[in-house]
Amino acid sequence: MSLGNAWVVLPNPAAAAGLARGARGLADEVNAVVVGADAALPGADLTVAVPAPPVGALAEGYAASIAELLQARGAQIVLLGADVSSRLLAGLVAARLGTSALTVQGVAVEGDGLVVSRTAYAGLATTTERPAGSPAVLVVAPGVLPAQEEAGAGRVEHVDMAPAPEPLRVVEVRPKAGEPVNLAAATRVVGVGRGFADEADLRLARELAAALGAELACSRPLAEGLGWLPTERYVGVSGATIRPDLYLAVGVSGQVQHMVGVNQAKVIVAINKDKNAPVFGQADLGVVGDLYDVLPALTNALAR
């Protein structure tokens, strides 16, 4: 079952560009508001193209104008990626039209309205509602909604916006650091934590992640803790959710945090030299012992 129409709301046309795919789960008609846009983004069926923000102008500018559009188009369902500006751009937009910007872990459609997952309490529980308010406006961290494989009809609609005067001005852009990575489409994944005693010996996990066929990912302490591994590494409830055949968690305690981005993965395997590790409860198969010990042991075995 599906509702009438979704709409995505980005900011750049490179922000979560998966995310009209996976919103055709949700609707029947799936259309999009794109700043920057000179083309239909793939997957919708009505690309609205707003014209690029001015030098030194900001996003956020146009919330009011895409708040009055989506209004005025009788959207149901707004969704928005889970990078910095799209989810500054959803607060501004949900608070026009009325209502709040939910982060959520799942989206689903149920009778005649929406049910989401999302954490509470820091990401110590999860709790399941509707939300209240029309339309529904939801940040959707990658992996969260599934691509459908259905296309949109790319049609393209130019609409003139002027962003508003705001007080604040961009005056340099660089380049973020950092290496493309795509956990959400990822089949396998290696996860690591704080079982590593130093960052070169991540070293036996990305030897493993290469035997395996895998992506290398990481709980939040060795991302914005440690700086070990880039953030777009980062699985957990800020970070991405993955959907793979097979996560293997190595060293990773399993707190509730970490796990609410991985539980969707068909196969969990831990690893871990703390047989009382919370990871060992989520896991399908788990080994106890010396990650030192098991990787070069699993990764000689793959290799042969």
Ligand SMILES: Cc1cc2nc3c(=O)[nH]c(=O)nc-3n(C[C@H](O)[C@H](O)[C@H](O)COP(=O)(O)OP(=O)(O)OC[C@H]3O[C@@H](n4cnc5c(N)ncnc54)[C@H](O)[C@@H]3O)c2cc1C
Contents of the next structure:
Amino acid sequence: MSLGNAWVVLPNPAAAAGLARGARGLADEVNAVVVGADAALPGADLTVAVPAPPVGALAEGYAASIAELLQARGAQIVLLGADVSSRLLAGLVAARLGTSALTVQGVAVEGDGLVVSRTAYAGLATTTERPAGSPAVLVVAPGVLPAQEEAGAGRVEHVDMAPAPEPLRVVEVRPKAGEPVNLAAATRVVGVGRGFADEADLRLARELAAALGAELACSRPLAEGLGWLPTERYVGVSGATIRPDLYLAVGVSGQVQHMVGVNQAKVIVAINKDKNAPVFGQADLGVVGDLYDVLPALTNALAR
Ligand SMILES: Cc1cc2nc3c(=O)[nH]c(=O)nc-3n(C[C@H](O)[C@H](O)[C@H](O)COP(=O)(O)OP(=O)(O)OC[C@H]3O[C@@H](n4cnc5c(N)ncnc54)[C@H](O)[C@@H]3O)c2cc1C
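Show the other one: the form predicted together with the named molecule, since we just had the form predicted on its own.
Let's see the whole complex now, leading with the same chain.
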């Protein structure tokens, strides 16, 4: 079952650019509104290109005009990414449409409507519900919607919009430091947690990841508390959702808020020195052992 149309909204061409390919699994026609677009969004049938905001202005200023456009074009579902600008725009557009923006961990079409799943009680429960408002405005983290192959018709329509004056002004734009991360596309992921005693010890995980051809991910404390890895690398209810073939959790306890982001991996392997760690309850394979012994042994074995 699928809907007639889905609309993807991007506050800039780089934000959640893969969302259109995911939306294809929900609707026959996938359209996009992209602020600052100069080309068709891959996966979209129609890209409505909105001019980039003037220097100092924010894409959020387009919220009212975008909401109007979505209403006029009969949008049935509106999807935005989980980055900060997209979340902001989601709330503003939803308010203009008289509905609310929902952050979802799953979306499906059932019968003639949508069913979404969301985490509740800080990840301790999952709710399954039909969004009340129409159109549904959903915030979707990378990896929640599996990407479809279909390219889309690739039409582009330029629509002139001017952002409404906002009290906030951009005073400086700086490129983000560090290498780009695309956990959602990774087929193998090594996830590291607080079991590592020191930042320098992450070298052991990096060597294993290199031997496996895997991306490195982490639990939230490593990114937000310790700052050892960028926030794009943490998975879970408030981080990325991933669907790799293999997720190897190393020194990760397996709290529900973390596992929500990885429980769609095909195979989960856990290495933890505590045999009672919750991660073993969800792992397909488990090694009870000290990561400082197990990781070098595993990397050596893979190198042979
Ligand atoms: C609202 C909310 C949202 C949250 N969102 C997220 C989220 O999105 N993602 C997320 O990850 N967390 C999230 N959390 C935090 C989450 O609840 C856990 O606190 C966190 O995931 C724990 O990280 P950890 O497993 O790295 O650390 P710990 O829970 O401290 O676990 C460390 C593990 O390492 C093991 N260990 C220690 N030394 C070794 C060794 N030498 N060898 C092998 N194993 C060893 C220990 O036995 C332990 O199991 C959230 C929490 C809240 C309240």
